[in-house]
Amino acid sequence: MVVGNFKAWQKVLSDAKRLESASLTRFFVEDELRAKKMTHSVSDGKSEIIVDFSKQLIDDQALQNLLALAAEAGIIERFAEMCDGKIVNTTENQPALHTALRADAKTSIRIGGENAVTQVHDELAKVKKFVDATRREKRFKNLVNIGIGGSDLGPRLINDVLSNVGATDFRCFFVANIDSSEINAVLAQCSPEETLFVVCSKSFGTAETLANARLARKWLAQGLNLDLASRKLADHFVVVTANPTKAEESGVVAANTFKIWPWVGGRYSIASAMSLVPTIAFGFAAFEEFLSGMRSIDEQMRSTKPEQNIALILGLIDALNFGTARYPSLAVVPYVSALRLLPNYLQQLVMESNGKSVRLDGTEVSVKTSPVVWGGVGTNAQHAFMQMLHQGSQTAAVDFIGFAHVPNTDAAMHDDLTANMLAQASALAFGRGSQEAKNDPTANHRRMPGNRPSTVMIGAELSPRSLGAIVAIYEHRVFVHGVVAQINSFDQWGVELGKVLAGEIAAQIGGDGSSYSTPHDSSTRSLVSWYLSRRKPEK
C-alpha cells in the first residue's frame, strides 16, 4: 500500500490548507478546555512526563483525521510487527529491533532460530560484570570513547545527563572526528597507564573510527614503551561491534569485546553496549534505569489508546507539520544544559532515518519525509536564534523540553529557567500587537505576529529514566512519520555513498593525485590538485 491509497491523507492535506488561516488565540478563546484536552502524560510509576501540544496549529477535526490516518495505515500494528522481529528494513533484509535492547527478559523474539532478547540479556550480564570489575579495580581513570554517529552521539548524551545527576571518579572523553586535533587534545589530558579506550563501530569499516583507534594504539604503545604488536596493549582496549573479526583484522586488538547486532541501526544503538563509557563511569544501575525509561514508552506505544498515545500523536503532528510542507524545520530547545546535545542526537535520529525520497515500493515519495532538525539549549537560544522564530519570515515548529526538578542546580535559578521556557512558548503562540501610537514608525518592528507552533514537554525530574523515555518518544515519532510516508526509516544509503567516494579520493590524495580510477567531476579533480600543491605532509 502506498501513501496515495490512504484516504485519510487527503483529509490531512485539506486540514493543512484549511488551517493556514487558523488562529491559536481564537482556538484558546473558543475552547477553554483546549489545554487540558491536548496535554497528555506518560508515567511508569517512577517518572512522569507531560506533553502539551495545545500550541500546535491543530484543531479537533485535524486531530481526528490524523488518528483516522493512523488507523488506516495500521501504525500501531506496524509498530508491533517491528517489535516482534518482522523484516522492516527491506533494502537490507533486516528487522529493526532496537526495542529488543531494552525489552523485559521474559520477552521472546525469534530471529534466526534464537531468542534475540535472551542474547541481549546475556550480553547485558557480561557488560555488568565488566563494568563492576572496572569500577572496583580502579585501574583506569580516563575513559575514551572512539566512535562516530550513533556510536558517539548517544554515549555523549547519556554521559552529559548522568554527569548532571550523579558523581563519578572517572574522566570521560569522546572522540569522533577524523580531524586529529580532536584526539590529540584528548590524549594530551591522559596518562597511558590510566587510560581505557572503548572503540565503538558496528561494522568496523568506519574510516574515522579506525583512524582514531590506530592513533590511540600508537600513542599508547609509545607511552607504555611497548611494541605495537604487544598483546599488553589489548588490556587498554574494549571493542563494541557486530563484526569482531574485522575489528581484529584492522589492528584493534581488545581484551574485551561486546556485541551489537546487525538488526540494530547505529542511530538506534544508544540502549546497547555502545553506551559503555557512561555506564562504567556512573554504574550499571544508572544504565538499567535508562533502559527502563525506554521500555516504558515502548510498552505504552503498543498498548495506549490512540487518542491518548503521546508518541503516536506527536508523530502524526510531525506528519501534518512536515509531511504537508507546512514548516521546513524543527527547532529542539531543551531548557536544561545537561540536554545540550539532544538537538545533535536528534539530527541523526530524524534526518538519517527519514531523509528519503523513495517509498518502500521504489517510487518517488508524495509527501515530505523529514524536517531539518536544529536547535540549542535555552536560555542561550534566546540570545541566538529565537529572534528568527518570533519575527522571521519563515516559520519553524519548536519543541521545548524542561523539567520540574534538576538535581544539583540552584532552585531559584531553575525557576527562572523554566519561566523563560514557558514565556517563549507563550510568546510564539500569542505574540504581541502594536500597542504604540499609530504615528510611531517603529511600532511594526516591535509587533510579534504569534501563531507560531510549539510543543512543551516537561518531565518531573531529570534522571536516566526520564532521558530514556524522551529518546524513545522521539524514536517512535520517527517511526510514525515513516509509516505515513511509506519509506524505509532504517537504511542510510546516502551515508554509504559518501564513505565510498571519500575512500577513493583519500587513496588518490595518498598517491600523487595524478591518476584517477574513478572519473570524478572537474571540480573535484581541481580541488584535489589544489590541495596537493599546498599541503604539508607529516615528516
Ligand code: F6P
Given for the second form:
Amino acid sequence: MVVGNFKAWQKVLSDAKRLESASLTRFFVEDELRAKKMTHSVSDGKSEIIVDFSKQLIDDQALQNLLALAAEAGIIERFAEMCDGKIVNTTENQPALHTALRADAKTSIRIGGENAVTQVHDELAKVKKFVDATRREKRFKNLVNIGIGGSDLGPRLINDVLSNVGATDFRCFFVANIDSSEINAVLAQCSPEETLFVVCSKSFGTAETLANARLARKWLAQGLNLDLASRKLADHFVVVTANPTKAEESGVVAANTFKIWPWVGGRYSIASAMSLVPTIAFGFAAFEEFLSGMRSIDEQMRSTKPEQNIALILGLIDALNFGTARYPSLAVVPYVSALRLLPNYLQQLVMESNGKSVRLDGTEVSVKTSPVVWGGVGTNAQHAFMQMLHQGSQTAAVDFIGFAHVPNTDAAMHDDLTANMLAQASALAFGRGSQEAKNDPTANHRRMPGNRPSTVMIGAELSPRSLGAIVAIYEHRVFVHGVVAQINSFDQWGVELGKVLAGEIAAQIGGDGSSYSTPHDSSTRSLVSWYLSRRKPEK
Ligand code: F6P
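Would you mind giving the form predicted together with the named molecule, to go alongside the form predicted on its own above?
Shown next: the complete complex, the earlier chain at its head.
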C-alpha cells in the first residue's frame, strides 16, 4: 500500500531547488574528473555504449540523494520482482514480463503453472521456422505490417535500423492509421500475388488495424480474383496477437498465427513476434542480436551496482528533472537517420506508461510523472527547434544519441554529423557570454545562456544489438521514474474513453444522420452537424 512519498524524495526536491543556482561551467571547473566520473558504459563484448550525464545539472550530493531514494524505494528489488513475474500491473491483474521476451532459455518464470520463458522460446522457434521458410521460398516480395502503437512503432524502428546496416530482397511497408490514403499508397506499390500482410494486434480489437486488415483482404480478393470467403486468402496473412479467438472472429483468416501474451504490454512488445516483418526481411539472426542487446541492459539493471547502473541512474535523473517539474519535456535527438522514429517510439513508451496521475493505491500523485517526449533527428533539429532549446525562455532536457560507426555511411560526413552532436551538447551546457561584443547592440540577442541539461549516449556501432540496448535503457528508465512516482507504468486506461466516443460518433456519422441523438456536448454536436453537411459519402 502506498502511504506517501519516500523520505528521500524531500531531499531530491531540496536538491532541485538548490541546483537552481548551480552552474555547469562551475561544476566542470571545480572538478576536472566530472566527465569521467559521470560517464558509464555497458558492453557485452560485442557492442558497447557509453552514457555521459555530466552535462546534467546535478552534483555529487544530488546523485547521492537519488541513489538513497533508489535504495529506499527498493527500485532494483522491484525490478527483480517485475522480471520474476510479480503482478505489477495491478489494475489489469497482470505481470509485466517484457524482459522474459529476451531472457536466456535456462531462466524459469512460472506464470499460471507454466514457464513463461519456455513459452517464449517455443514461440521464437516457430517464428524462426516461418522466417527461414519465407526467406527461402521467395514467394513474397512485399511485407506489409498492419498495426498501430506498439504493434507498429517497434517493428518500424527495427526495420529502419536493419535497412541501414544490412540488405534485403523484401520491400517492407507499415500501415497504421485509419486514414485510408496510407494503406492505398502502399497497395499501389504491391502486386497481390507477392504480398504478405502481417496483422499485429495484441487485443485484436483495435479499430484502425481491423479496418486496414479488412481493406487489405478486399484488395487481395479482388486482385487474385477470389471470393472474399476464399481460404486461399489466408496464405497471404499472418496474425500476431494475444487474442487468437478475437482474430478469428474478426474475419482476418491467417495461415499462420504467432503469439504474444497478456503479460506483455503493447508498447513493450518490440522483442516479440510483433517484429516479424523486419525479422523476415533481415533474417532471424539479426533479431536475435537485437534481443541480446536488450538482455545486456536487463542484466546490468539487475546486477550492476547502483552507482554504475546506466538505466537506473538515467531513470533517477528523469525523476529529478521531470518528477520535480524542473523541465517540462524531454527532447530526444538521435544523430543518425536510421533512428528518426526513436522520438515517436519513446513518446508511446514514456507517455503511455507514465502519463498517470494516481498512484498504485488510487490516491493522487505528488511527484510529477511523464515528461512530454518529443524530438527529431540531428542535424535537421538544429535547423528547426534547437534555437528554442539554446535561447528560449524555457528549455527541455535533451538526450543526444550517436554512434562512433554507422555502416554504409560516408566516413567524413559521419564525422561531421558526430561533431555537430557534440557541439550542440557543449553549446547547451556552456553557452557563450556577450563580453566579446560589449558595444554591440545585438549582444544580448547573441548571448547563449548555457546551463541547459543534456545526456550524450554514444554506441560504438549502429547495430541491432546497440538498438536493443538503447530501447531497454529507456524501458527501465520509465520503470524507475514510475516506481519513484508510485504509479502503475503498465496500464493505459486513459486511451479508452476516446475509443468509445469515436465508436459512438462514427456510428452516428455512418448512419443517415437521423440517429444523431446521443447527448454529446454542444460543441461536438455542432461539429458533427457541420461535418455531416459537408462530407461527400462514397457513392
Ligand atoms: O493506444 C492504446 C494501445 O492499446 C497501445 O497500448 C497499443 O500499443 C495500441 O493501442 C495497439 O493495440 P493492439 O496491439 O491491441 O492493437
